[in-house]
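Next up: just one chain, as structure tokens, the form predicted alone.
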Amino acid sequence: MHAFCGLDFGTSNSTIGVGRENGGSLLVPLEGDKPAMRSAIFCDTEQKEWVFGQKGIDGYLEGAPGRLMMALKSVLGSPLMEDKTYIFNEYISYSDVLSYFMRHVKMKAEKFADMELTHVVLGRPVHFDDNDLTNDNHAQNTLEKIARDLGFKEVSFQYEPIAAAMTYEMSVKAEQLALIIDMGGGTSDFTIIRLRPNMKTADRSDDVLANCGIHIAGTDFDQRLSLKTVMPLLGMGSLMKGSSSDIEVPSMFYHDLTTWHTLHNLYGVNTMTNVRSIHAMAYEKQLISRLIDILKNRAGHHILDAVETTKQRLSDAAEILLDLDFIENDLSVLVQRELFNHVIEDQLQNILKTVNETVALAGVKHADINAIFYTGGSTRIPAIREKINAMFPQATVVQGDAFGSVGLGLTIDAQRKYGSSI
């Protein structure tokens, strides 16, 4: 008998869960009493401390000096996992950041079941890299090693649509054909499984038919949509005079302003300076001077908030006026659906693409499919879900919880290779 725990580290959300003395799994409430908890570590500067997941964003946002990184899963895999970042009067790395906020989550876990958890499996995407399997390695093994270094004796890893797909199963009467659809912040993961009732054996691959991924999520459409809406307000598309004839306001600004990991880098001497003689030769610059203070006031993370909290009200409304008093009074832009569906067209014809890859790779037909569950908060996207359930008209659609799927799959998972309870 082993404590183990299924450990879901995400781009927007995190779970954990660990086993029921009977022999079940539940996830642990991480904020308040709900189980998932923003994947954000706010530096607070003035207090000399680390804040986690929303209590984190809440404090920056109302103003506390320091600095919000938010989205890090997204690093993991790239070039800047081995960058430093200067917090606390030193560099630190991007992983030692990671391994702040996964610490967190597991003395929470410990504190809640009471004991020490020394084995768990840890989700992750299909693919980290999309296109370079050494970057896809590495990330695994970077995400092992800091498991390793919070005293995890044991450490598996789980896709992640494969682990929704165990806690899908857990509900099926009879066996059958899914098509399991994760879509979180960072990658949109697809697996064809077949499921059968009462299984208990940790072993799926004889079951699973294909495991397919892109990295176009949640984070994707967040940057889409504020390029269209917020950012031609401060100045994107501008024009200012040139050497010879007139220019372009540059986009690296609003594309860095856009972008959760990329965002700090703005707040610099130079990117002000670059900006302010960017003003002296811009034809409007009203909307310049809005993105100097911007800078100025550090206020990018509200933006991010904004439009992210307005694409998630599009899925319940045609339109929403998005609020942006904080930049300045009375400015706001009203986003409809339908903007923001054309806005992420191309992406969404990605994603298609990808689900029909990963049928063509399980070697079945688009009938064949019986059932398809959806996990991930942009699955809630209206245009997502009526392209996909279109390609598959025979099938039963099924929504599992947005957030928690993963989480309690990957602790059925850690049930399975380490034991039957805690």
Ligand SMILES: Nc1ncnc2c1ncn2[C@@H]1O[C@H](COP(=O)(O)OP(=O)(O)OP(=O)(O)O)[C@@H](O)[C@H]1O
Second form
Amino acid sequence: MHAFCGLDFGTSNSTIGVGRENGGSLLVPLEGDKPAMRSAIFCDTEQKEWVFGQKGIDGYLEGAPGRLMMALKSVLGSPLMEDKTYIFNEYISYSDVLSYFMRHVKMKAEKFADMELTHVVLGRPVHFDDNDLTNDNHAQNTLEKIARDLGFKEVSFQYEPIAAAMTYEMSVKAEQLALIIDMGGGTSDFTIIRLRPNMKTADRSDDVLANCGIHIAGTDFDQRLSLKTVMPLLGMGSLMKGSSSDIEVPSMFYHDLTTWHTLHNLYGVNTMTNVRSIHAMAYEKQLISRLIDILKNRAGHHILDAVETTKQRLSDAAEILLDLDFIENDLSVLVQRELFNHVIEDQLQNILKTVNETVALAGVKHADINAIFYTGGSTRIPAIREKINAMFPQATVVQGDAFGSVGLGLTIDAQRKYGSSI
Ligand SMILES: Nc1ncnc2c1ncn2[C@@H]1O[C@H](COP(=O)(O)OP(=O)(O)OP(=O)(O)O)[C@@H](O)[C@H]1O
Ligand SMILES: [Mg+2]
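The form predicted together with the ligand, contrasted with the form predicted alone above:
Full assembly next; the chain just shown is listed first.
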């Protein structure tokens, strides 16, 4: 083993890879024998411990008291990252929480490699923030500082789709122009790159023709699906008495209830007081009562989890029964894949627009692309692949490992950058 690693901190899943003695790279098993672990941190206030990954999610969903934090990558770069929360008798920020998570991953990898890891290539999306370069730089600087504080002496970054390209390149038999598509939980990223067999060089700037990214991916699809299917059952869109005429129940509660990092704020006393007064003015009181129960039982994460699972299962089935028994006995909603496709249609169009922008930026024609390489969990959605494939009818379609290609590529990159010096 070597002292370098590649770390893919994802919105939904994370991986870390290390170098082999023979020059190859491999991903470290982080969750059982699986290399991808959920990017989740549960602060168990009863046991007074931090629990990471799927175990943390399960603990929380099974009712252990505490706070579950997910999709922290979406907060990177925003001022929210430094907001302090009172946990275990001290004030800590999301940056601190992220640092605990990365320390956990680093320690697992060091145990696996049986040595201290001192050099790291960290993955990053093409844009952490689509619109603000300051936030974007801030996000990368925050990650770098955390990595250095954890003891990494050398820290560098690689775009996630370029890392995925390096993994794919290991298997190419002839030179080709490839479009790399990495769609995860938080971002959709695209690279057009010239790939060659037996490539060993670290600097690929001449081969990379274009990188583009957009902040629309899996968690946004989940939110849309929830707002359309579950939130109306909790009163969204229903009417209440206003001061002069009937008005719709305020929608902000439902938006917060479908967003990972705003969800927790709903469990405060103020929200409950507001929702109770809405209940008093509402025409469909039984719906608002469900919302009150959700807030009382802190069951928002259950909804997020159930909706995400439904979305995933819709990739293999035409319809799925979304079971909401945990809200009320026998409550469920039948969700059709067609409906899912419909609710994400405008988001999908924005993603396709970004693919076209990538082609334009590269200065090539669609017909010049020889291969499309897919990675990231959201590329499992059939409508997405169908629409992208149709834009490049002549290209060979390659389905990469959805959850491992980026982490492995970052490790290959680390090998090239640091392998000869340590
Ligand atoms: N079968 C599936 N169908 C549709 N979506 C899926 C499927 N499997 C996983 N996903 C979604 O893929 C996303 C996670 O993918 P991935 O692990 O590649 O993201 P990530 O690397 O953590 O995020 P990012 O790279 O954006 O930071 C989640 O939104 C998840 O719900
Ligand atoms: Mg990813």
